[in-house]
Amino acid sequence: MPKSNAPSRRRSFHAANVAVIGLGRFGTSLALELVNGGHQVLGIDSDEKVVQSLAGQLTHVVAADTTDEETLKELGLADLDCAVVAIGADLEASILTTSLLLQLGVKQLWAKANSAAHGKILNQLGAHHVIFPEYEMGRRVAHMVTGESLDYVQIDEDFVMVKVICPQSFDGQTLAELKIRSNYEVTVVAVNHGNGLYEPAFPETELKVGDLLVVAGRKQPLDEFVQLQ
């Protein structure tokens, strides 16, 4: 069989080199997930006991003071694809570490913020991405505990994806028949028919009670959609 000259639709995998600074609950979870995803992770923490506990689980793990510029240079962080400042309780260390990494020219810097004021400072320093794990998880769980959705992920300021159970009123109808996009201003992205697998949604996809739907759209119409019975 002759080889096809058509370009592959699958994007080639790039194993990133990432530094995770601050190996508390958030930093450790992030670092381990990156390793599980096939990426190279340099974990850094000031606590020797924490470093020892993660030896062998991360690609490299070192005990170091990241508020010291020479230490950061010796670790070669500017040569990595990105760095995550996940320092929690020590606000001064978080800010100083972020500032030094930016001065060193780190390509992509993610910084964890514990409060709005902390986040504002990180933004003013020039951090490429500022994240609020506790705040974002709180909003996500709020939609889950009220039964509005099974999962809730905010993609942008006014764009959300949720996982919901198919409303009873949709039973036996296709997406084309339901005209969900025009009637509800949201889009059904994928459907799980109870077999544990999510499949892309097409106009001819027929919905059944008990199906799990992944739905995307602007926040207000999506909030209204998840109330359907």
The other form holds:
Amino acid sequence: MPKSNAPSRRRSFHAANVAVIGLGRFGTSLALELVNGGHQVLGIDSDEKVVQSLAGQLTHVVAADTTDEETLKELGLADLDCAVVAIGADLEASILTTSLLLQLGVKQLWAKANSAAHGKILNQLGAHHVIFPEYEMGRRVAHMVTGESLDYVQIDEDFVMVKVICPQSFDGQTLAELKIRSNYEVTVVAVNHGNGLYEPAFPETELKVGDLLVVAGRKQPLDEFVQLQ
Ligand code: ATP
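What does the same protein look like in the form predicted in complex with ligand ATP, given that the last one was the form predicted alone?
Next comes the full complex, this chain leading.
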């Protein structure tokens, strides 16, 4: 492949320092993914066994009760780039931990909510980002179980990205010939010709039956696009 002379547009990599509090299924998966991405992760859980099981996998792990103000101060959490409160079922612990971290001045606080009411309280406390993993995953999977799409990611309230099988009626035609944008009001972002590799889509990209497409667009035109045969 010819070497490009274009200046690199990559942002310089910044390894973030992140505290993940509550190492249940969600917290653990988040913490391990951050470590895989080259970030520094301090994992905290009140359960000694949980902490032991993750020793060596995260940058640091500590067994501590994060509803205790002194403990949080000693751990120096205010100096971190970001903290994620991944305690869900124990509402009191989630709320107290979030409130204390905000008091300490954590710059970016993400908190997981298990219900709408829980999310409302976290928002009122001032959490910078409140996430609803079960709710969001449920919506995503709904579009997959019906067979409409192989994956469905809601980027914003009215903007979605999906993975779909190429409609049979598109076989042998290029994206330019199909006039995807003007005819369907969506954008084909990438195409996988069945070799496991996704390649960026160009106007001259020819589609074949069995191709997988990554398509982005507003919700309504995209919902119509995924129904095409
Ligand atoms: P998941 O669905 O991610 O498994 P969950 O929503 O069921 O988690 P919890 O069980 O409430 O959430 O908490 C997740 C983790 O948080 C558990 O490992 C628990 O030990 C830890 N945890 C709960 N309370 C505290 C606390 N006060 N301080 C530190 N860790 C805590």
